[in-house]
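Just the one chain here, laid out as structure tokens, in the form predicted alone.
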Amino acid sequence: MFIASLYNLKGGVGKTASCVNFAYMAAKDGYKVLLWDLDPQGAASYYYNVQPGVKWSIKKIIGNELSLEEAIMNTSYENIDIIPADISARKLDMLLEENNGSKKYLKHLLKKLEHYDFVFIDCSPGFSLLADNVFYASDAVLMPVIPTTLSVRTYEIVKSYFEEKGMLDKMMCFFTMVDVRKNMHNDVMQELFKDKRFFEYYIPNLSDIEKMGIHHAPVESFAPNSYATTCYRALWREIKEGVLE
């Protein structure tokens, strides 16, 4: 099983489209997938229509009255599974504090989902108690980055963060929302590869991923063809050989 969260210190960068995207693609190429939204926006679950059952409840699962495993829910779609989110997310750091205030919880309820190839984590934005649980957990933090000065200034400190505590190696980044006429968004680009922690291939800015919450769907599932799926399954096919190989 590999565990896969996408995260950014700040929102609105693309991290919940790109899991969802992920997790599609993943999927198709015949891995069993479970995603776990774990964003108290629940974008994520927006995306696949899912709702969380009514008798279960993030609390129920952090208090030991729940396993993890009753609270993952069928998508639509063959090979995905998702535990969706439920508004009790919104407190999950408290949760965890009262739980010991464990680093490692999350990756011990994982450890009981050996079934599924690929778990994908679309995690909520800044430092916490539970950000710490998901990069734990993870063997890679992926990190989508717009080509901004503040995006930039996110990723520095980010970057540090993880330095401070021992795991940049499972940081690896991806640029997303590019507009390729920019020349600041070029620059920063360029500039940022020398880091080494950024695949080569980007997503751009694109209206069918915007669409993605209209079809209630990934992308390829209802624009297969398009340039925003061609951008989606090349970044992705770059990331799976980088985590596997």
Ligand SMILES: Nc1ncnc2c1ncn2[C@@H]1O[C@H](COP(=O)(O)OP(=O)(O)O)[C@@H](O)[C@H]1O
Second form
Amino acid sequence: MFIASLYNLKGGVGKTASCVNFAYMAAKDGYKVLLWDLDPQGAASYYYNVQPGVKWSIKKIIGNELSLEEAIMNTSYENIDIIPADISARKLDMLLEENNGSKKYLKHLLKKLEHYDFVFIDCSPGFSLLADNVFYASDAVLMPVIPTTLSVRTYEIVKSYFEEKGMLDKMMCFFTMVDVRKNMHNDVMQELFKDKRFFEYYIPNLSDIEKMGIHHAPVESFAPNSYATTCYRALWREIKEGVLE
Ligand SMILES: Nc1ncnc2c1ncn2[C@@H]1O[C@H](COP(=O)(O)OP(=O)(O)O)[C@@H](O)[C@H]1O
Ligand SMILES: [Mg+2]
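Since we've got the form predicted alone here, give me the form predicted together with this ligand too.
Next comes the full complex, and the chain you just saw is listed first.
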């Protein structure tokens, strides 16, 4: 089992879009995939048209009233299951705090799901006890970065945090919503590529990716021959080869 989380301190950078597309592509490659939507906004669950069952909540999972396996739901796609977000996820940090403030609880829960090849976790932004749990559980923390000067600052903050925790090896970044016509985007990419923490392939700003919200689906499923699919495919291949080598 390989656990990859989509994380950034910032919101609106393409975490969910990337999580949904990578999960879909890994499943199409034949891997058994689980997507865990840990953002209470539930956007990844929305893209996969899945809502949590009435009887369960993340609160019950943390409180040991429900097992993680019981929270898993099917999607309409082969090889992808999902743990959808429910509204109690907004209190997850507090629930973890009450649970001895452990940073290892998520990792402990995920141990029971060894039969999956890939687990993708869609995170909410920010530093928190939940984020620490995700970092600890993840084999790779995939961070989408929009190449603007403000993002460079965020990138440096996250990098320092991972360095401090001795987890810098897990931090792997890629550029999203790139507009190559913008000098700033080109300059920032050139600068950050020097850091060797970024994948070479990147995701441009493309309307087909925005249309995922209209189709409630990963981009490859409704636009298999689009440039957006080509870009996500190339990046996913690079990530897969990078993490599984
Ligand atoms: N490569 C892209 N090109 C164009 N729009 C994108 C791209 N990636 C994401 N978006 C759009 O940007 C918004 C934020 O993306 P999202 O994946 O939800 O970010 P996050 O999960 O980091 O908050 C959404 O409306 C999404 O449709
Ligand atoms: Mg999101």
